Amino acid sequence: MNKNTGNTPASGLNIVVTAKPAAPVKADLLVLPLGTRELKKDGGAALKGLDLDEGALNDFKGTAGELAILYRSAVGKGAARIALVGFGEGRSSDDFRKAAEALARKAVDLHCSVVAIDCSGIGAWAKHAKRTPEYLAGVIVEGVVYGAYRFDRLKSGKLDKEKKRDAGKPKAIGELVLAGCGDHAGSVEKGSNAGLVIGTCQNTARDLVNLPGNHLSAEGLAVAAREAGKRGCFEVTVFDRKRITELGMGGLLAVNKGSEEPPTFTVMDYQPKGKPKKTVALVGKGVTFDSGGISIKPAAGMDEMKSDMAGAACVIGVVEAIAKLALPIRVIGLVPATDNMPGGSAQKPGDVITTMSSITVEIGNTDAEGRLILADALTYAKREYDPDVVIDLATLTGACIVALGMKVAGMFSNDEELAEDIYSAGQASGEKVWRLPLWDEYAEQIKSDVADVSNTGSKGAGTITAAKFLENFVEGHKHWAHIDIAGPAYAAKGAGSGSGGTGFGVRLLVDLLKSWS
């Protein structure tokens, strides 16, 4: 039996793997994984062998995600609750993360603190999924620390009437025991491993991106990159208002013209042992709360603008997770930080700004102010590390919410080898991206009569004409994406399993580094 805590301390979660069987361990819940072919062949037997009615599959399908609870009378050691977990055909990642995620919000709702998955298929299921034992571990880690996230660090608990009747039990899954792993057991706790650090990267996004604007500061997020840098081991640099305005960062400085609170700009900083394969630098979008300045939002779901600093979250995310898992690449995160206000000295429509590129911009909206923050962050990672890769993230336009919905994040590149291999961890991963061009024809659109560009197209295809603002300034470099993270990012009140931060784009980023390593 191995015992795993890792350095992930934010996560609370004890991970066991043992090759011994799951129905002798002591457990709050019991778990057997059933896909659409393994509850034809082997389910009423796995139900038998556990002293329960077989007739308790006549209205389970297996399907992923399905879950259905039932009950025995102890014996011995063994758990009285039992949770069938449907993960469908089995074929991809993500019918074995969905089943992870609606058996992890289920253990939480019952109080579980010990849970035990029958991990005894496992071989069987990779090799029907065409992955191995120890990918497939990570991936139901991972997604059982996903599912247990829970945000719930501003309630004072005042108003909660079943407070006492719950005073006691625990709030959170404490042990994950996998077990029946026989021969995998060691590939089995590697990808154990590596799930729980990029799960809890994960919910560490998530918990930046649910922190609402009153306490999320610019100099919040630089505390919070520094706190990831302890854990993860890696250097953070801070730049304060007065470096900022050394280094000509226009395009920062006015963003934040009209915000009582300073900007911030990190740089994180993850070197591994020996010459990295690869340098790639990662930008994300630090806006701690758009009110969309002068050119200011409608009322409705304005609250949610406090998720518009989700790709600074999911840089801070990647790079810890990046350094925890040792890769062989050099991973510098950028994030440019402020929120957009509507004050006194707020930008205006109409003004003209120079960025750190020297580029000179028209402010045509003051709502289109995350490109004018990755502008300077662009130029800095070109101009101070001239990485192999830049990639960007954001929740930059509304329109491309539109053209994409909520579940799949728009991407654009101009190199097509990048492009195709962040397409494909998005097929791995579960965060999907779909390309959008990058024509010349687009760059019409935000020509200025009076500037070098406008930050604002014409009529139509906003999220491209937003990344052809961005384009120039990479200055060049011929290995750029960025990709639009504003559907997916966030879930509103109502979206099915949960609502809030997503911390999508830590999956996608670091599967995409793996697969670079």
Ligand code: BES
Second form
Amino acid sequence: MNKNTGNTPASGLNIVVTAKPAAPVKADLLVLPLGTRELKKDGGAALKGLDLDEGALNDFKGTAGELAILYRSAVGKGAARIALVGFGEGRSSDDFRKAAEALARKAVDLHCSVVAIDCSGIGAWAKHAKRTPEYLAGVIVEGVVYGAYRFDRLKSGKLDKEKKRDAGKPKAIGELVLAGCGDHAGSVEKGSNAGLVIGTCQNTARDLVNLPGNHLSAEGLAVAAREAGKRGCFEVTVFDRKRITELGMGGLLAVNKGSEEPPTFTVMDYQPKGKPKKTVALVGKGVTFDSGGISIKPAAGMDEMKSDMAGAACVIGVVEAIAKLALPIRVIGLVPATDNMPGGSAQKPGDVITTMSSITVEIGNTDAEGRLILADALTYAKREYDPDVVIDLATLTGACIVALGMKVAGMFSNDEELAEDIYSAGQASGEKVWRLPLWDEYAEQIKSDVADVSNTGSKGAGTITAAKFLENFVEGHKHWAHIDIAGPAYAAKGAGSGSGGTGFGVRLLVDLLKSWS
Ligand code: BES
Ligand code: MN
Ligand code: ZN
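Could the form predicted in complex with the ligand be shown next, to go alongside the form predicted alone?
And the full complex, kicking off with our chain again.
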């Protein structure tokens, strides 16, 4: 399984929290966070205190994520390099996340190993953002970990002209010092531990999304889940083709027919110590590459379909995060995985398949494959675990991008309260979702003349007809939600170090599950 590379080990970032002031810390970069309010009030004094020229404030406005790097002679002082980083009005935690991401991105660019952030304002920031210092510290650390992420494991460096110049310089932030925490040091410490876990698990998900089809197969995804299980100490079971066949997972097998690689079905099971408050099943679409199959996709942008397992990556990241945070909820992660290829034995448009639920499906389009593998996983979740809540995540429809764009996910639920909770978690985490309807009018569109249902709808509302399709396989479960992450899971090329897999959904679901803890 040489090409089934798993994921990277947990972040090597060391976090130091101190009550003592930041100024004397010997760092490669000393970060001074300044919001628009703070800037007006005491920006000048803050700069003076560091022997810096106030002139910088003519240019620096303090908008969220804005950066200015200033230098001073460090003789007898702490750091020679100072970063002013803006957090805007500081009214939402997103402002701080943006600031943290920006500063970390810069710190990695500048090869800074030790980064110190002046957190002396954290009490005031928290009050203004209506959050606790603990929560805000979590957001900041998570933002730093997220911003410091690079996907460079497939670069040999052989053609890198700057290699000599940068040889021996640090490639990652080794130590993050949260200084000046004063009385808040205890809560900052707690928050930063959680932030490190969540940021690292988001990056695990991003790694998996960024790995191309020839480096991550269905078996590779299963290996990644196993590795997560080792790190998070939860149980992982992988079904191979034989077991998948015994279980009658006809949807997963149908999609896999055109492939040279076997399918996998992975079950992750995190059980908290003591009686769980809830059992939640999370299902993630794991299509490691979606060519469309016989209904083949156009060439332009097809490479991005290596990201069609982002739902699976998210589920793996969430289960690890929940386990490491030791939340009192049992979480079952289910990942049906295969690629969708047009090989000679591939399924054909017009075929009728039988899913695990016994529901028969007419294949209107082999490119509507995600719903077929999710169907079996939903059936398995309900039958095997009868969970309190079932949530599936999938890069399911291009139509969702048409409806909601690249930043926001589509959300469906048959449960008002669950929909509310997911919406709120989206607002809190910055991973926003917008609810779309599951009205029966849309079921008309996926009727089939020859089978129980068709996997494609007639014209219009492609995101909703996909959700209506899935609803058939929930088998009357009263607390189900489907999240279509086709837009926000992947940022197209050109977004610099922010391009590629985003890890969307990890923060959202961790926030959701925390709200139930
Ligand atoms: N994986 C795609 C959806 C997708 C498209 C995700 C663009 C991310 C970016 C999915 O399998 C697909 O191909 N859906 C089809 C469904 C159609 C054939 C009914 C689509 O959206 O066009
Ligand atoms: Mn497809
Ligand atoms: Zn797909």
